[in-house]
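Just one chain follows, in the form predicted on its own, and it is written as structure tokens.
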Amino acid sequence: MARKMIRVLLVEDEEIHRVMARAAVKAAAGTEDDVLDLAENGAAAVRRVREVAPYDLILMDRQMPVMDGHEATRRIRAMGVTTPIVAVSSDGLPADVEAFIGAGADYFTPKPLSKEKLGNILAKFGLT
């Protein structure tokens, strides 16, 4: 049985981290009917969220310009979206992963995004 097509929303502000995540997400997800959004920062990603159709999952970096990744995730909660988010940072230490959980995170994993590591994400979240 074929998987649904997924609609992801990555806010990252690093462009190599961004053609990572495009490259992860289609390895992991092996078609390329899967809609892979982009926002540069945080502001951006709370813009995108309340604008665009719902997204299936959504991967947040924490540290980028006009709002970082935790003030997006607490305003994006705030709205009401549940949507799953999974905070997707360098800044891997405990303060750090409860600080985006706190936040409203769902999961942390870290940098870099690959293949396995989006496929298990997928997987935790329901959708392969």
Second form
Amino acid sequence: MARKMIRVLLVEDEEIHRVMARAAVKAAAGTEDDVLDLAENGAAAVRRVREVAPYDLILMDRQMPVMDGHEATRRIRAMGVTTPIVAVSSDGLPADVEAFIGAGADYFTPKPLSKEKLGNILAKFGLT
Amino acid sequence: MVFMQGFLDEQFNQLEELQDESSPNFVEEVVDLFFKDSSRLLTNIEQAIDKYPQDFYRLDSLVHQFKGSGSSIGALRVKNECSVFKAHCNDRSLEGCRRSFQKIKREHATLKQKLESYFQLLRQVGPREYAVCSRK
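Cool, the form predicted on its own is there; where's the form predicted in complex with the partner chain?
After this comes the whole thing, all chains and molecules, with the earlier chain placed first.
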């Protein structure tokens, strides 16, 4: 039976990480039908979550202009959105992970994203 | 990839796994993106180091970006030296930052040279041989 299409929001301001994430999502999800939306900062992410059909997964960077990942996560949760939010950041210190989880993220993975990491994330949240 | 040992980590292999028929130059494209980003960041870091008074928060932020970008291609030595630089920022040691920055520039230049040679070699041997080389 074919897996249903999944809709992922990637919140990332740097092009190299967007390119990596796009390739990793495509390789891990294994289908061209899945949708990967992009937001270049936390404020844009909050707008997209509010305006677009529900996402199945949100991949959230931390350090971004306008609004960072912690604040964006807090605001998305304050809207009552329960979509899994995975923090993706170069900062892997315990304090940074705790801050993200405290803001409402469900999981943390260090950058860069890979096919393997994405595969594990999709499996963790029942999206495979 | 024997000659790259020590310069690149496992992430480079992960990058190669993302390359396929629909994106046959993916690895080189990502590497090009890194060097485009990193040239800009190196200039910004140099300007920030020379600025007075020093803004260690901004310096840390710039090197954090640089480190993150380097980690995408598995630039191990560059990444490690960025960690040293960040430690100097934390200690507010300008002299430490200056020394570390010189090392980052050297590692960056060496890596660029090695990767340019690597991709040149791949272009010479052709796509089939690349599929063999990349698994060594």
